[in-house]
Structure formats: C-alpha cells, structure tokens
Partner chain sequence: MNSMHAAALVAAMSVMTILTRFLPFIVFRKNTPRYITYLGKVLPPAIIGMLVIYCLKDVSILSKPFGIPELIAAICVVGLQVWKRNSLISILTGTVVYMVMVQMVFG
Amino acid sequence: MAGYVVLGTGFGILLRNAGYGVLWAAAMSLLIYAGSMQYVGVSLLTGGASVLTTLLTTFMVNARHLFYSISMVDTYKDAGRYKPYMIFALTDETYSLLCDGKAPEGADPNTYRFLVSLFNQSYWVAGSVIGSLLGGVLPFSTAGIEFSMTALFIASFTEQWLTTRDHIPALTGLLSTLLCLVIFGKDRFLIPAMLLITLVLTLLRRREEGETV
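Just the structure of this chain, alone, in the form predicted alone, please.
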C-alpha cells in the first residue's frame, strides 16, 4: 500500500500538471493500470502522439508482462471467475507477491490472489486521485518525480536479492540487459533483453531438471 499510494500520487501530480484532472487520473488507473506506462502516457498525451506511436510504446514498455504471464499460467489455471481480472491486474508488484504460488495457511489460494490484485489496484487508484487533487492545490516542481517508478523496481530487486540465496536469475537479468543495451541501444534493448533472459533461464532450468533426473 505504501509503495502504490506514493507512486500513484506521483503519477496524479504529473498528470494534473500536464492539464488533465482527477477524472483522467481515476480513469487511467482503473482502465489502464500500468504504472510505468501511465507515467510514459503523460508525455504521450501532452506531445500529441499518434495512435501507432502509442501502441508501439505501450508494447515496448509493457513487454515484460508477457513473460510474467507465461510463468503464472499454472498458478492461475484454476482461478475460475477470478481469472479475467487477475490477468488484467498482474502488475510488477502483484507478480512479486504471487509468483511463489503460496497462500496463507487456511486461505483459498484463488481468493487470496484475487484480493491481493484487487487491493493493489485500489491503492494505485487512490494514490492517483490523491496526487491529482494535491497537484491542483500545492504547486511545486515535478522535476525528477518520474524516477519514482525506477526506484520501485530497484527496491523490489533488492528485496528479492536479500530474501533468496539463488542469485542466478537476478544476475542473468542484469547481464542480459546490459549486453542488449550495449548492442541495441537504449531505445530498442527491452524486448531483446527479455527474450535473452527467457532463453537463458529456460536452458538453465532444463539443465537443472536433467541433473535431478
């Protein structure tokens, strides 16, 4: 909640300063619900981006969610009526909370995952609305506020690094991303990096499965 409200507030402030009010903030957070893309969306709105540019940018920014989804297929396969919303609400932070597939003892796993997803979005919507309202009455410089999403990713990565002994996936992500950044440049490295990470981790997993057999 603390992370979502703070980040949502930052988005609401940016959107308000771009000339879009509280209804825009609420609607984007309810219907789009993609934190990093919503931050980018502010510049797309103010810059008058074309539909094609918006589609391509959205795909590039949110391409990582394709890989989240693949790893959650088995976890969500029996979700029933919860499944459509849980697929829509699979953000970075929700994935971090649910990727281990575990639920509290005595709780229905699907209900638990649904409620985690629902509460996370409610925190984001609340933060966006709060930020929009504050942006209208508390004028201040928003320079650098877009870095809050990057800060969240760094915090999530650090938390996972500290709570697990297996650092191979993290190192794979770092090295693959750095390599693709050097080869493809900062505007085109995201999708190649995702593909390379997936390939390396798949090969490592098959190797481990072969050794255990």
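Numbering follows the first chain given and starts at 1. Fair warning: this is a prediction, and the values are worked out from it, not measured in the lab. The term rigid core refers to the most C-alpha atoms you can superpose between the two forms while keeping them within 1.5 Å. Compared with the form predicted in complex with the partner chain:
Relative to the superposed rigid core, the position of the CA of Pro192 differs between these two forms by 2 Å or more. In the core-superposed comparison between these two forms, Leu201 has its Cα shifted by at least 2 Å. If you fit the rigid core between these two forms, you'll see the Cα of Leu162 move by 2 angstroms or more.
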Given for the second form:
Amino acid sequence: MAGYVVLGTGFGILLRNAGYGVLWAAAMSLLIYAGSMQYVGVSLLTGGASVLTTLLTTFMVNARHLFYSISMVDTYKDAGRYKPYMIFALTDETYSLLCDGKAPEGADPNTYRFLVSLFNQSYWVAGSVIGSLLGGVLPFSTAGIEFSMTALFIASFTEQWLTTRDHIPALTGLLSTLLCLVIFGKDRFLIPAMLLITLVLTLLRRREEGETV
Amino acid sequence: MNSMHAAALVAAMSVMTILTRFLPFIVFRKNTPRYITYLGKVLPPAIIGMLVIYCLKDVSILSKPFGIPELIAAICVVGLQVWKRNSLISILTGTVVYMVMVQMVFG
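Form predicted alone already given; the form predicted in complex with the partner chain follows:
The complete assembly is shown below, putting the previous chain first.
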C-alpha cells in the first residue's frame, strides 16, 4: 500500500510538472493502471511521441503482464463476474500478492482477490491525485523530481540482477539500447532498440538450444 | 502537444495495457508455446535495462555538469538496493539526493 501511494504521488507530481493536471492524472491511473508504464507515459507525452511509438513502447514495457496473466489463467478461472476487472487490474504489485494462489482462511478466494485488486488501484489513483494536487502547492522546488523514474528502473534493474544468475538478458537490454541510442539518436532509438533486443534474445535462444541438442 | 494527441496517447497506452493483460486469458488457455515462455523469462530484465538507458538519454556527459548528479544518485540507488533490498527506500533517497544536487550543488 505504501508503495502504491508513494509511487502514485511521484507520478502525479511528475505529470503536473509536465503540464497535465489532476484530471489527466486520475484518468491515466484509472484507464492505464500500470505503474512503470505511466512514468514512461509522462515522458512520451512531453516528448511528443507518435501513437505507433506509444503502442509499441507500451507493449514492450508491459510484455511481462502477458506472463503474469499466463500464470493466473487457472487461478482466475472461477472468478465469474469479478474476472474482467481482476484481469484488467493485474499489476506487478497485485500479482506479487496473489501469485501464490492462496487466500486467507474463511474468505471467499475470488472476493478476496477482487478486493485486493480494487484496493490496490484505489491506492494508486489516490496517490496520483494527491501528487497532482500537491505538485501545485509544495513550498519547495520540485526540480529534479523526474529522477524518481530513473531511480525506479535502476532499483528494479539492481533487484533483478541480485535475484537472477543469468545476467545475459539484462546486459542485452542495456547494451542493445545504448548501441541504438548512439546510432539513431535520442528521438528515434526506442523502436530499433526493442526490435534489436527481441532479435538478439531470439538468436541467443537458438544457440542455447543448439548446444543442448 | 495538443490535448487531442495527448488523449490519443493515453488511449493507446490504455488499450495496449489491457490487451497484454487479457490476451493470455483468450489465447493461451491450454498450452503456451515454448518461445513465448522463453521470452517471458528473458524479456522483462532486458526491457528494464532498456528503460534505464531511456531515462538517461538526455544526460550530456560532454557538457556541464557532465552527468555527475545522475552518476552520484544512481550509485546511491544501486548501493542502497544492494544493502537494504527495499526499492522504496532506494527510490526516495536517490531522488532526494538528485534534487539536492541539481538545485543546490550544480544549480
């Protein structure tokens, strides 16, 4: 909960600094509801991205959601009328709370999962709105607060580095993107980087399989 | 950017996010292809790496302040994450360190 309120507040302040007020913050948190993607979204908005770049970026940034959903196909199969909302609201945070498939004793598992999903989004929306309102009245300068997005991804990068042994995918992402940034420049490197990452990882898989056969 | 285009981008983000969450429930009810499972394992860390570079794309290492505030704040985030393993602490501290630097030290 604390995570959602704090990160939501950061998002609200950032979006406000980018020139989009409280209605935009609420709308994005209600309609998109994907933490990291909304941070990236702020910079897509300020950078004047095209719809195509936005669609592709959203797909890549959210690709992990495909796999959260894959692993929840069974768990959610009897959720009935709650199911559409539960799938819509399957964020990193909600997934991490529900992925073990357990529910508190005595509670209906589907109602429990629905409420966890609903409360998480409420915290996120509330945080975004608070941030947006706060951004206008803070008694100190918020210059530099945009680093919260960088810090978010550096922290995720470090955490996944510490929890995995195979660092090839992480390095592939880092180096492919750096290469594309140098070649294509900072306004056009994102799509080439996503294509290159997918290509390199696909080739690495073939080699991996070739060795084991 | 005008509001119409901004609204179109928000709609694009919303539709694509919904799609990534719903697609498996529609397509992969039974068997998930191995290539997809493989991508599911390797793509997320790679994309986080991509986003780190994306966030730092406007940093100029050839002109003042030579990316020093970003470097120091990034070291704080990595160090704290290794030490405390608490993302919220790392993010908040790194951001405050960066704000102090750009406003007071390099401002």
